[in-house]
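Only one chain comes next, encoded as C-alpha cells, the form predicted on its own.
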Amino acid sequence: MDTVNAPAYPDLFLFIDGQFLAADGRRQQDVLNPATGTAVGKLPHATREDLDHALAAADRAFQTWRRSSPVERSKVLRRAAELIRERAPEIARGIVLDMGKPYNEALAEVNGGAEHAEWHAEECRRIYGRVIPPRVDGVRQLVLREPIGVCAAFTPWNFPFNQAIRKVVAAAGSGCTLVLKGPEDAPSAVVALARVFADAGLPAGCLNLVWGVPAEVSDYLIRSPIVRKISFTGSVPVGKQLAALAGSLMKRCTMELGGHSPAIVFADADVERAAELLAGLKYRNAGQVCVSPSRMYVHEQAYDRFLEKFSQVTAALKVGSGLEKDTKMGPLAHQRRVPTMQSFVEDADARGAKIVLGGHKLGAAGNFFEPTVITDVPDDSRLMTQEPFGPIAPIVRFKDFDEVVRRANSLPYGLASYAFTRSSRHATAIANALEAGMVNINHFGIALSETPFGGIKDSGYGSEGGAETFDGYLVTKFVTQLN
C-alpha cells in the first residue's frame, strides 16, 4: 500500500428512508486527511427537515420491522457480513484517508465488523421469553421480550466502522429501527455501512444516517417523542450531558464512555512479553483507543526490565501515513490533539517526571506526534488522572498488591484494565479487586462480538456485544391470562 496508488476518497451522503441524499444546497463541511491536513471530501449536513424525515421514516418502518421474523432479520445480517468482507479493502482505505490509522488496522476493524453482523444474526434468533408456572389453575403467565422502538445512536471517530456497526446490528437484530449520527470527522466508513445494509435488503427506514453539528443533532433527536432509546459512544463529559437529557425524558440509554485503563505488571509476570504486548496496544491507533492501557504500574522488582523492553519496542515503531508500507502508527485524528499531547508532556516534566522517549510533534505537515514514554510520573499529574487519548505511556513503580489496587481504582473511570502475572492466586485476586467493566489478564481478550463490552462508574453503563447486547433494545412485557 502506498500513497501514489491511493484511491480517490468516496463521495459522502445522508441516508434517509432508503435514499442516499447529496448536498443539493445543504450546508457542507470539509473532511480532512490527518496525515496531510488537506481536504479529501465534503460532507453534507442534515437540515431540520431532514431530521424530521429520518425520524418519521424510522417510526413508520418500525411498525413493520418490529413484527418481522427473527429468521428474516438474521438473513439480512448475514448478507451484510458477506458484503462487508467483499468491500473491506475499499472501506479500510477510506478510514485511512479521513481518520488516519494504518491500513492494516483499518482493515482489521472492518473485518471485525463482519463478525459482529454474523454473531448478531445468530443471537437475534434466540431472543426468548418464558412461561411462569401459575399459582392458580387456569392461569397462563407469559414474559415477552419486545423491541423498544426507534433508537438514536451517536458514534465516534476513532473506530468509525466498528462502533457504528455494533449499534446497527443490535438495533436491527432486535426489531428496532435506528437514526444514526456518525462522526463528521471520519464519515466514509459509516456511509459505506449504510450502503452495505441497503444492498443486504434492510427495508427502507430501518436505518437512517444523518450528519451535522453534533450538539444540535443529538439534542434534537433525543428530545423527539419518536425516539425511545439512545446509544452513545464518546467522551465522559458529553455522555453525561446526553444521559442527563435522556433521563429527564425517561429514555433508556447505553453509554460507552472514556477510560484511563491501568495495566499492572507483577514481579512474577513474563515481563518482556508483557512489555511487548502493552507497547503494541498502547500505540495502536496512535493511542486513540478508549481501552488503551494508559497507566502502567510495574512492580519495582520488574521495573527496569519492563522499561527497557517497552522502550525498545516503542523506539522501533515506524510513524507515517497509514497508506505507506510498514507504517505502525499514523497521525492523531485532529490537529487540536497535537498541542494537547504537548501539554501532557509539559505538565509531567514540570512535576519532575523523566521523558525517556519522544515528547514532540513530528514533521511540519499532518498531526504526527512521537510515540512517547515517561517515567516517575506523580499520581496527581494530568497524565495519571486524565485520559490522554494519544501516544503517551506513563510507567511508574509499585511495591505491593494493596498499594497498586488502591492506585488503579483511585480514578472515577472503570472501562478496561490489564494485569500480568504467572500466579493464579494473583490473577484471581486482581480480577476481583479491579473496578472495571472489563479485565484482561496476561493478554488482550476484549471487544469480541460474543463478549460484552462496557464500563462502570464514569465509564458508562450497558453493554454492547455478548448475550447482553440486546438488553438495551428490548422491553419486558408480562402477560397473565385466565382461561
Second form
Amino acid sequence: MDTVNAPAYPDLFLFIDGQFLAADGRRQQDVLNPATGTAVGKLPHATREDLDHALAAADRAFQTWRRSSPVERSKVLRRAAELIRERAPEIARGIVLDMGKPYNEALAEVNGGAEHAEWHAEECRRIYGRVIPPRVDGVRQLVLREPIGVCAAFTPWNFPFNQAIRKVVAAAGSGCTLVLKGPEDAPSAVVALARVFADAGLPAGCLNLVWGVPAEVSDYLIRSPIVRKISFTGSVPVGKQLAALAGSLMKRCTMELGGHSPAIVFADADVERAAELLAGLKYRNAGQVCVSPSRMYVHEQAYDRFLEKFSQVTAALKVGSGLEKDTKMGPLAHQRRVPTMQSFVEDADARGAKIVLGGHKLGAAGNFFEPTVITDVPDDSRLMTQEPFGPIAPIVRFKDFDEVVRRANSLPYGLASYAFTRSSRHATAIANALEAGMVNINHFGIALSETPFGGIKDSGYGSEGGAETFDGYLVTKFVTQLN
Ligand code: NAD
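Form predicted on its own already given; the form predicted together with nicotinamide-adenine-dinucleotide follows:
Let us now look at the entire complex, which starts with that chain.
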C-alpha cells in the first residue's frame, strides 16, 4: 500500500502572550485518530488563570497593534503565508491523524490558508476611511475605520486550519487582537498556525490560543468586558446560543453556521457532468463541509441519467485511512457522527425511501461510514430538513421551476446553493430566486480568499474573505473638526 510518510503526531500546547504552554499539571484531553480510534496526542486545557492571562495579553497587545501601520501588518501576513507553504506537508499530516481527511485534501486546505494570509496582507493596506464635504467652510468631516478591539473566536474541526486562519488574518490585518479557541477534536493544525504567526513576527499577545470545554470557554470569553467581538463557525444551535449571549452584552458577531445546500439540476443541464461534480463535492471531507451539496433536486427528465452517473461515481470511491494515497474518502471526524448518520438513514428508510447505495458503518475500527445514496425520500424527512454533515446524498425529482425554488427555499438555512443549466435565462432566474449567501452555477467556485463567504437566514451573518472581510472587525468613527 502506498502511504504518506507516517509522521509522529506533534506535541500540543496552549499559546498565550507569545509563549507555548505545555500541560504542566493542567487537565488534559486525549486526541483520537478517527481512522483507528486510538489516542495520538494529549491536549492541555486552559485554566481560568490561563484564560485571564490570554485576555490580559490580548488587551495589552491591542494598545500597540491597533496603531501598527498596515504595511507592517501586511509584512507579517505575507511572511505567515510563506511559512505555511513551507510547513504545509507536515501540518497536513497532523490533520490526517486527528481529523481523518485524505492527505491531499488536508494539503489543499493548508495551502488555501496561505492564500487567505496573502489576500488579507493585500487587502489590509486598503482599509480606507473617507472625507465628506462640509456644509460650512472651515469644517473638515472625516470617516475613520478603526479596529474594534479584542476578539474571541471559536472554530470547528472540519477544516481545522482553514477555519482558524480566516479569523486570525481578519483580526490581525485589521489591527485587532484575538483569543482563539480551536477544535479540541482536531487541534494540531491550530497549534501549527500559532507557531507560524509567532515565527512570522506577530507580536506577543496579538494571537492567543486556548483549549477546554467549549461551552465553558466560550461563556467565559464572551462575558469578559475585554472582548468586543465574537466570531464563530459551527452549528446553528450553538451559533444561536453564542449570538444571544453576545447580543445581550452588545457585542458584535460574525456567525458562519451550518447549511443544507440545495443542488438543482435542470433538464437542459450537462447532466453527467453535473452528477460527476456533485458526487465529488458531496463526499469531499466525508460530507463534513458546511457548503456540501446536500439536497439534490433533479428534473424528472434528467433524473435517471443523473442517478446512474452519481451512483457510479459514489460506488467507485475508495474509502480508507487518509494516509493511504489512493483514499478518496476518510472516516468521520469523531465517533458521535456515526450513530447520527445511522439515524438519518433509519428515518429515511422508515419513510419509504430507497437506499440505493451504502447506509452502514464500515469496518470494526475507526469512524468509517459508507458513501450513501438515497432516493424517493420525502421532503419532510430528517435527511431533507436537517443538515446531514456526512456522506449521505439524497436525490429527488422535481417537475417545474417554481416548485423547485419553493422546495429549495423551504428550510431556515441559507448558506450555499448549486444549479446546473445550459440556459442563461434559467441561470439568472435561479441565481435571483435562491435564498442563499452563495450560489454556484454550473461549477464550484466559492470559498476563495478574494470572494465573500457567508450565509443568510439561520446560516448566520457576516462575510469572511473578499473585500467585505474586515467589515466585522472595524468600527466607524466620524470626526468633524472646525479649524
Ligand atoms: P456541535 O454543535 O456539538 O459542535 C459544533 C462545533 O461547535 C464544534 O467545533 C464544537 O467544539 C463547537 N461548540 C459546541 N458547543 C460550543 C459552545 N457552547 N461554545 C463554543 N463552541 C462550541 O456539533 P458537532 O457534533 O461537533 O458537529 C456537527 C454539527 O456541527 C454539524 O451538524 C454542523 O452543522 C456543525 N458544524 C458546522 C461547521 C461549519 O463549517 N459551519 C463546522 C463543523 C460543524
